[in-house]
Amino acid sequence: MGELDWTSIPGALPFLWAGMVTTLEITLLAVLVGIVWGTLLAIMRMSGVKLLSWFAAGYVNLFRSIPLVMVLLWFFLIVPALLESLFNTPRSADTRLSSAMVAFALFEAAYYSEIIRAGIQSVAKGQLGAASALGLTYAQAMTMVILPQAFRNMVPLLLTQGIILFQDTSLVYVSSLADFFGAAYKVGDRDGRLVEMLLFAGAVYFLICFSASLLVRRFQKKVAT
């Protein structure tokens, strides 16, 4: 094996840095649609009407027993193509970005929607009957009562998913879409420098999941004091 080469890593910046968007773009989409929809079926599956609670419990169980990468791949190779079949519609000519927010957004609100309901349980049971006695109804009372305790009491746990989720979308390499970890692969791959590019990749992935590791941390030494 010979020396590394590190030299071509400052001609690729600017296509590893559009790879990093597409990271980002992916990350932030999926971490508001997760939220914002585990948060409703943490909801639908914790009320007492047994089809939305079926209905939840369903969704939660079968993305979390199913491999992201499968996901990713049932987004971009059958869902288009299911779609067009339905519906008629000719599909657009590149549908890896939106699949792979799609499928992200979607797999990851299982998770949330664990996270957040362990969070209401949380809130002491009193606090939903104070409430309901001041007049509130069930959705007042979770919007305006119940939710902003149990989302301070998990933003941490919320964070670190969020983490978990930067590193998980290095897989969207299964539709040879160019995120951060597909830029500095074919970089690598073109350029016959694979191992250097996989290995600052991997120092890049490190650094910005580390730090934000101890931003959680150092939040949640706030939240508990």
Contents of the next structure:
Amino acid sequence: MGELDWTSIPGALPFLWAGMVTTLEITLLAVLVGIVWGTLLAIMRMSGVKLLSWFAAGYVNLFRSIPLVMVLLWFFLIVPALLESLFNTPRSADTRLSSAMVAFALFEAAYYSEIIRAGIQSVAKGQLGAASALGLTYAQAMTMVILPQAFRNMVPLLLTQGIILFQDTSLVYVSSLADFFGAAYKVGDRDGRLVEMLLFAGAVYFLICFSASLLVRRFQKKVAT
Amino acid sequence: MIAIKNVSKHYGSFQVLSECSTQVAKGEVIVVCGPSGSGKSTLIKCVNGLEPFQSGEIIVNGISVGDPKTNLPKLRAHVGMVFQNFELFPHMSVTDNLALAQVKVLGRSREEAVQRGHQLLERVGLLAQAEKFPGQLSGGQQQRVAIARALSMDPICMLFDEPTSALDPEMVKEVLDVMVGLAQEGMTMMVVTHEMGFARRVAHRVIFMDQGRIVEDAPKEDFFGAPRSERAQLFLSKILQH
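For comparison with the form predicted alone, kindly provide the form predicted together with the partner chain.
Every chain and every other molecule in the complex is listed next, the one we just looked at coming first.
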């Protein structure tokens, strides 16, 4: 291993930036869809309807028991075929980004639903009673009384899960999609400067995630007081 | 107004209520007392369907609470309830706590709901706190807001579940004063409480419960004069001594 040579980085910055945008796109979509779908799963799981709660429990346990990278590969293989049969898109179309997004969203929903379930349970049971006693329906009580309080308690955990997800998106390299990590790998490989590029990419991931968790911690203190 | 007929409830093999029957006429104030675990809170929560029961019947204003076809939210909208732990919504201002159900359930406009809410806040002496959040109020103030919130729905009767049990002693009076005022205006009330002074002042009848049964159901004068059951005598002697 010779001297470290960082000169290939400045020229690669636009390409790396495009990768970062892809990473952020996947993260943001997975967080949003994951929270919405996770909330529905949590409500299904806590509902008195056996069929719904079994479905939700099965879903969560399935996704939490399978390696993420495998889920990614499945969707990478399944989604194109699905799109083809549904919308007649040609097989050659690049569906790597959409299949990655679907996979992350569905996978993360399993984790989010457990966070959200705990958050809903953290809101005192008496609140549901009080809302019901005023004549609000279960759906109204949930959306106007329980969930706003639950989400307030959960924000730090949801953000932390988002940070973990941001790192996990690097797994899309299995479909050779150029997210930030994939872009760095490609540039390093091309220029024969893999070590430098991976060190640089690692530093960027560290900076972003570490400062994000500092922000979360500060926010957490503010909420706690 | 409220008729409770042979109501029984059990969790597994544990009998919480057995064969409870009583009725509350319009304008009547009923105090329900008894040792903890006697089922009095459960009974009052059965009246607006917050607690299900397995057998018997409860009729509120002509509507059967236990009937699966009954629209419970609609029924509850007209039955006010005040809880031991206030249960104000902590993420909303006092004004919004009062307005929420008026707007969402009764379909009032926001202006109308806020105005009605402020009227009731004035009545309980808390108009100055209208824009505060529940966490900024004392326990006694929170409970008075909770009473105002229940009244904002123009209820046909009011249920109180140990409204002063979670309060510091010096705050009990301000809450009881509001309740006495309500009783004197002719509100139909069912009150689970150990405040025997309140019972003496405004109750028409006192119900004494023990181990899920209604042991005594008597006019106030009879109950305090000479309770028939030994269990009620013992209970009274214990809580009236100090």
